[in-house]
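So this first bit is one chain, no partners, the form predicted alone, shown in structure tokens.
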Amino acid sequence: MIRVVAVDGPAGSGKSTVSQAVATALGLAVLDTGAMYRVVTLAALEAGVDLDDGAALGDLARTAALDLDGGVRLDGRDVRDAIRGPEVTAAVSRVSAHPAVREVLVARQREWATTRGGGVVEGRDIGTVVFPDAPLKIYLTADEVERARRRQRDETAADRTADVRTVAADLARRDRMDATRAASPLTAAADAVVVDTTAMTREEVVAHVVELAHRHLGPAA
């Protein structure tokens, strides 16, 4: 059995922060699948690829020199900041809705976990599509106001100006697109443990997920 902790949830629910901390506590590698879709989106924007052309975007996802080991690189250059910019953020849900893109990246995500014997994998369809047999599935959520506040703090920390109302509107737009897309919509797996992080500290969420992992994961090989 591959020792995968699948972490899903909407933007601002704490997926990335929690996944990193849980992976460290468990001694596992971590994969941010959202970053993969953002890298493909950045590559498409830079190449002038039509964001409604699913076939072309699928080809781009297949050929892009995407590397998430120890950073986020596209064609050998660090794009950690570039993929979090407003243009990519505005376009990523549109790009990730294409089945051709998801098919390519899901295959890459499964290969990543298989070669490592597991890991903490975060995204929006990990427990439902990518690893439906994962021994532990977590669905993180929080109320809309708290998620907007968290994302606004992230934007401020990255020197990107954004007010809470603008961020909240963007999160609502992305939630609608991600939850209603035909390919792999955002939803909690039937057997996922739903964790509402609204009133929880980061440390409380991490401790809870680590405790669940110890109960659900098999021993390391």
Ligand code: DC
Given for the second form:
Amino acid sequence: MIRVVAVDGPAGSGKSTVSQAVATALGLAVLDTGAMYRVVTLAALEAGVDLDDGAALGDLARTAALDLDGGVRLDGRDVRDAIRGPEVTAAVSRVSAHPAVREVLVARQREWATTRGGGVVEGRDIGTVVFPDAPLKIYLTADEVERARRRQRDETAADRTADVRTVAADLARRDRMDATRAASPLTAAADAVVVDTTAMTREEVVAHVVELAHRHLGPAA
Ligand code: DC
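May I ask for the structure of the form predicted in complex with the named molecule now, the form predicted alone having been displayed?
Full complex below, order starting with the chain above.
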């Protein structure tokens, strides 16, 4: 069984922060699959590809030199900041709704975990589609107001201006698109452990997930 901790949930639920900390605690690598969809979106915007053209976007996902080890690179360029900008954030749900794009990126995600013997993988469809046999699936949630507050804090920390109402509207729009799309919609797997982080500190969430991982994951090979 592949030692994958699948971490899914809506934007602002704390997935990235928690996944990083859990991976460090367990000595596993971490994969941010949202960053992959964001890189493809950035490449599409830069190349002027029609965001409704699934086949063209699938080709782009296949040919883009996408590297997520030690930063985020597109064709050798550091795009860590560019993929968090407002243009990419506004367009990423449209791009990630195309089955042709998902097919390519899901294959890469499986390959990433196989070559490492596992890891912490975070996204929207990790426990449902990418690793349906993962020994531990976590679904993080938090109420909308708290998620908007957290995202606004992230944006401000990254020197991007963020009005909390704009952030909340963007989160609600993306959640709606991500949860209602036909291909791999955001939803908790039937066997996921749902963790509502609204009233929890980051440390509490991490400790809870690490404890679950010790119970569910087999010993390292
Ligand atoms: O986690 P994030 O906000 O960086 O993700 C950006 C977008 O990518 C999100 O709105 C939906 C999409 N996504 C997806 O469809 N499937 C994943 N496994 C991860 C992200």
